[in-house]
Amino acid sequence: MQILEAAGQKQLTQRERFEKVRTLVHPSSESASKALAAEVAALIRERAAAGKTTVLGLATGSTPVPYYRELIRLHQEEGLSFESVTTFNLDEYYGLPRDHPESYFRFMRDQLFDHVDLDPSRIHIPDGTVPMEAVYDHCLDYERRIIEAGGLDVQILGIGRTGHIGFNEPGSSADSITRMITLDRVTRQDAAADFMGVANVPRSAITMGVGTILEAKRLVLMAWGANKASIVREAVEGKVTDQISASFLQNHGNATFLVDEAAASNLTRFRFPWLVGPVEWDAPMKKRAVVWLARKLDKPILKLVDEDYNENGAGGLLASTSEAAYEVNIDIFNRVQHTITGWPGGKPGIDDSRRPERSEPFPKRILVLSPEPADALIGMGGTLSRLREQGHEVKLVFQTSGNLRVADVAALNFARVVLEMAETSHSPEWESQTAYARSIVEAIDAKGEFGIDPDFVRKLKGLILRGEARDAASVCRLRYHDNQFLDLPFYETGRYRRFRFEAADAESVRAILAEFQPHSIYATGDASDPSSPQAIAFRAFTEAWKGWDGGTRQESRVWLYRGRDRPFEAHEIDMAVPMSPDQLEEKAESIRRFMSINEDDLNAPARNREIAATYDALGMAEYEAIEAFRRWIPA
């Protein structure tokens, strides 16, 4: 199906009837990007053959990176020329020098412009360095240049957590034009890792307006990963509102949402398929529907009645089983109840047929993979403690150093302590340490507000985070030698939005699997943005799994947890590990051991309370908090 020629189509089939803008779903971001790049390439060639220019609107961030990589491949391997192309970028941070690695000018050079034959005079990006008094005229000039170029033939968009396109934050009107805007708090928090701390994120940006974007002849909004699923659904199926600027695409005659399966997962046709057509009522679908119905009506599962099913679109479930609601309720209640266990590593010597984890072998060798050091503590700190208490051999592997998340103040504090030690010791033995500490202070001072760390500062930050990670793990009863740091190459040589998976990443993880021979593995990143460190670390695991032969591979079980990604929904949970108030506070304390931690991460215990509240509402026992896991079945 063509992406660029929506021709006003919104509803393609009955299953898509809740969708108010055309939405195409691909298996992965790679396949979607290749399909879009192929159509854009065909458009460029067609217009070039007719002597016409193609005007492309471009986006930044991690979302369009696979699309740009495919365009580069088409240029280098299939001769696609960009000589007839003119480009306009959506936005730029205000105040960043153009050579700053997080400026969108630099981003576009790194990700596309330096690799194709695009005439530099045809490249247009808002200038975040113009004096404040000149910004208004600069924005009007940007609008004029778009009009003089003949308008945008294709505008590529991403979508932010607040639903923004470009930097059109909540409140942006449908007729807004290119302008300076103050960035939303959530937007700045989401960019904090890019800038090594939210304090370093610019507070303003210059962006095309919603009205400017809607003037494009074709609009394609791309979204990848389960973390985007909720906002994609609001933009596609919700009402048009200036609180979600992406929702204005519903009113465009040729707009398409291009998403992967994870980002599409909250759309009605995938999340509640029984509401839009017949479904196969297998066990997972029954559980999903009954849990949904109970939550929708705010009833415990066992109090649902036939009328509840029939009056809310789930009557087909009862018809398919020829059972009354009572029998269906009992079945699903038992299945949800059986996910609850205080023995995440399995309880020895008992019947485990209705328990999430096997009773044997006992004790188990358990491998926990943490993409960035805080992820495992955020996602399963309580379960880590439980596994150690119950006698299992637990190895916590930090896949990356996490040094990009460490704030400058942590490195400065270390350097200043060294300097003060040298001053009080009055010993020549401190000369080299003093020189090193001064180099750290000078490097951080020299980079200024928006600078980047030299390698030796990144190294120090990684070592600081190692200490914090070991300290946090000790709160969860892990010993010093229970931890291992892999420092995967993709992270050490990259930056946020620029990470690239390498074969060496998978080989490092495979070596751990072969050496440790785990009976159970805990991993995360399956729901993350494909270019995030979590997603790449998860890919390193899955590729390592494929290359792991022999040993305990056949009997090993893999459990997925959620660190910084969206929590599991109740129907997705295969194992629920309860926590007492004391255990929850212990987990909170472990997270607080990380100096460079944001508000969302500190709120992890609150998310655990929410899961417990959901189980309580479904009629289960009332717990203080629950950590949730889903079984991963390899393809």
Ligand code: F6R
The other form holds:
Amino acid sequence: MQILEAAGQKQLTQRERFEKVRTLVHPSSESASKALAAEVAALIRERAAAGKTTVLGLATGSTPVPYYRELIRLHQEEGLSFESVTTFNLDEYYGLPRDHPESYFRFMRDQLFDHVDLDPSRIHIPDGTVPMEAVYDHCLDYERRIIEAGGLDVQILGIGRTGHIGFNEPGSSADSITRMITLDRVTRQDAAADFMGVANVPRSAITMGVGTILEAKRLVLMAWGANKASIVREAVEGKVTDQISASFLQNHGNATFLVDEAAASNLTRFRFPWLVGPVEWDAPMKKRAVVWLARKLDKPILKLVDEDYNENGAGGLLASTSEAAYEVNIDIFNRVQHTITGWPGGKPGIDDSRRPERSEPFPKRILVLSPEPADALIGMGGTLSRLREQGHEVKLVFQTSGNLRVADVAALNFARVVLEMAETSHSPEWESQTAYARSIVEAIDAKGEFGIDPDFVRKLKGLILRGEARDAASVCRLRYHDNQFLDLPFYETGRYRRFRFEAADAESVRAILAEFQPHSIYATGDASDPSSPQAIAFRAFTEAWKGWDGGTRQESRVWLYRGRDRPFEAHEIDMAVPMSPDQLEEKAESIRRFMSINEDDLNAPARNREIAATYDALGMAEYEAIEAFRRWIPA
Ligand code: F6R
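Having gone through the form predicted on its own, I am curious about the other one (the form predicted in complex with the named molecule); can you provide its structure?
Next comes the full complex, this chain leading.
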């Protein structure tokens, strides 16, 4: 029973001809996961009716979470039974006790096993606690059990930024079997938030091999969010290579990539649609094609000639108008040029018909939403500074406390300062503070290497991060009272990869909109992995927007920025705010005020330089750096 299409491995239509494996694109991870769950449920039912078991290959991480939620719903509401199901998980970290909150064993219990009628004796997950000398046999035994169960009927997969499936990091061969593997640096970096710091992420894991996975009768690889877009493209359109283990799916007769629009956005049919078929040459499509052509040929826009268009697959653009290349060039050049402004809040008293932001009212009330505390500084620190300098009333709202990112040592340092103060003061008045500080030290000691913080430690960590956030914002000229902290509930009760949106999150943001009545809003998270704090914070905003009526809503303009996600491409930019070398250094300084910052975050200024270099290459003025924004138009 197959509901998702996977007719052979090749794509069928012209539009999809660059794709070497069937790729289905859904508007959201939820609709995609429902479709997959429907297929799997039908398979389970069909086989159970014939007295057969179904062997499901499972994955962990954020990607399959909506799929598991749907399976649970099907069980609870539509009577889907898992009694006839046997499961095998792809992988497990090596060295984590099974009850560790980040062990895949625990993850599976929380996300699926505890909520359905699976027989525990039919559940298989590699054991990350077997002694080193027993790992080899354990892995062989795992392979044997899969074979004895009759092989995997449907194996679901996520994809890492290294292109791994399971934990088959670059270099894993097509015939590899279950084994111990060393995790790639990028993979460990991506897991850093889950483990509260990269240093805590295990260095190795036990994983099914590529060969084990390819033996499954059916493979479905899911991917959500813009951060997966480039690796999805490589796996789907690129060469089959052991450097990207997901590319081996191209050689499997019954594999499907199931992706949301953001993860599909780099596929040729979406990114360069004119290369694969007829397109409607509206203004955004023209801009996209001309910018692409200029970048491809490494020429400024105004130097493109008719042959450039015709010889590179963009002849259709010229054919669609009566204009020659030069006229098209000028039109697009002007459009790109007009995105540049040093007045992100609008320049008062002048004609704004070609400017990204309106002149009036001036000054404006400007609301900046930062999902985790560092996001806004990383994404738009320079623009924040400008908005304040130009006299706007800026409210920087930190949506979540971000407390999971704060290292133990920061809390311990605080507690030790309190203890030393108490000791030197020799005063009985310090008794309760001393008791508090001791309880912090004890709680951190007690939770051990990978343990979970009790609420009062999370609270302290959140307050420490508040201090850093205020400090960082002050480097960007914000005053103490310009900052507001929402501590959205979804974050306080959750963990990375498992956050869940709650109505209270939206209500909290709606209350700010209604009270502050902003003229402009800056937000991010629209293309993030759906279970990330950024995506949920964005959802809190969009739901809040729907529930906000009256006031300045009609005239309010929403700008999207990019913090930790893939930066906008040049053609996507509606507003480009240039920065001088000094302003860029100021932004870098503000990011450094966060102790929990990682390498990627510190690279934010380099990304701003890259945007400026792209604008320069297109023939715009040469700036040191640019922060980029895109208009959000509510559906
Ligand atoms: C997990 C696994 C990994 C993940 C991949 C993506 O069992 O095998 O391959 O699927 O690392 O992780 P997320 O879904 O968290 O982005």
